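Here we start with a single chain on its own, the form predicted alone, put down as structure tokens.
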Amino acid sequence: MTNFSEMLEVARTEALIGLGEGGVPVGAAIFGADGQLLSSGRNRRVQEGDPSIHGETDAFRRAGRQRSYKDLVMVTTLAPCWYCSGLVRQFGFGTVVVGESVNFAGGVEWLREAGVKVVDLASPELIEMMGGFIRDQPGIWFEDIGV
């Protein structure tokens, strides 16, 4: 699979599951250089009571150990926060696909400055979903981003 929109669909499905569970609707997935799905995950901070379980970190943990991350693609429904952007930089992911960065820009520019290829798909559906969540659950949202 090399179609970024198809990859994003995996992350979007995780985000919808998280929203249905009462959590922050951020999903992520990791794909190999060949487009093969390695893992997917979702923000489960609320569900698990663990502030470290963001969508990207959940997918990262589920992917298991990798010898190298430079050819892997991290796909996330929302621009990664500083915490998750740090994970991308620490492990050297070469590409990050972002579903939307309108509601939250996160560390997108910082990743680009470090040479990470960032593809922002600006999904209207994801922009609306995250915007609605922020409007309806501001306390959980601000807790999630550390404000």
Contents of the next structure:
2 protein chains.
Amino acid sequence: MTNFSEMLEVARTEALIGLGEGGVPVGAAIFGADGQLLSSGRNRRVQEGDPSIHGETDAFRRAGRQRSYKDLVMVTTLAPCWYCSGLVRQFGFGTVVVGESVNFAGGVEWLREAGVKVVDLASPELIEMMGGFIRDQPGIWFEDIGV
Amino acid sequence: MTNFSEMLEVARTEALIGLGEGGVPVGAAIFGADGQLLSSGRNRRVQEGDPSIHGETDAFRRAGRQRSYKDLVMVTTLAPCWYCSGLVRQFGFGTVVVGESVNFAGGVEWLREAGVKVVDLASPELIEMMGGFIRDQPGIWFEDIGV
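Could I see the form predicted in complex with a further copy of the same chain next, after the form predicted alone?
What follows is the whole complex; the chain from before opens it.
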């Protein structure tokens, strides 16, 4: 897979599964340099009562130990929060693909300033889906971002 | 427990357990406003083959869902990396106690600039212990911080 929109579909599927489970609908996936899928994951704060599982950290865990992340692509349906932006920066992901940053801008500018390539696909479907979740479940959403 | 040095002992014990397990010797603990221990954890990259488990993220997970972190104290044997500094900032921990920042400075200044109270105890024991680990196991250490 070399098309960012196709990669985002993997993350979006994870987000939709999470939504169906009653969870925060953020999904993520990690791809290798030649576009192969290494892992995918989703936020499971609600499902597992575990606040450490954001979409990005779940995909990161599921990719196992990697010696380098610079050629890998982190794809996430929603702009990464500070926690997940810190993950991207610490481990040196070269590229981050973001489904949308309208409902939450996260650390996108900070990552760009640190030299990470950030591609924002501004998906209307995801903007609507996440916006709907925040309206319907503000308590869970604000808990998830520590507000 | 209201004494930061006593709190650090809990994190240090976790780090020493990790060292004995052949892991990266970083431990952490989270305390409530009145000094009660909420959770502790340690880096388990090696033990569980899981790169997402840093000391701080392990303690965070083990504390379960919390509505607010502003009155909580995150104690860690080593200055938090970007990943763990991002965690602290996103969830709004009011205070971070750091065992040492000589072997790794992490995001300590960034957290201070963001208004987090950072107390660096500059423990000679921890400086020596972590320095020894980095000398003995540079491959694991640099993998752990994505270098």
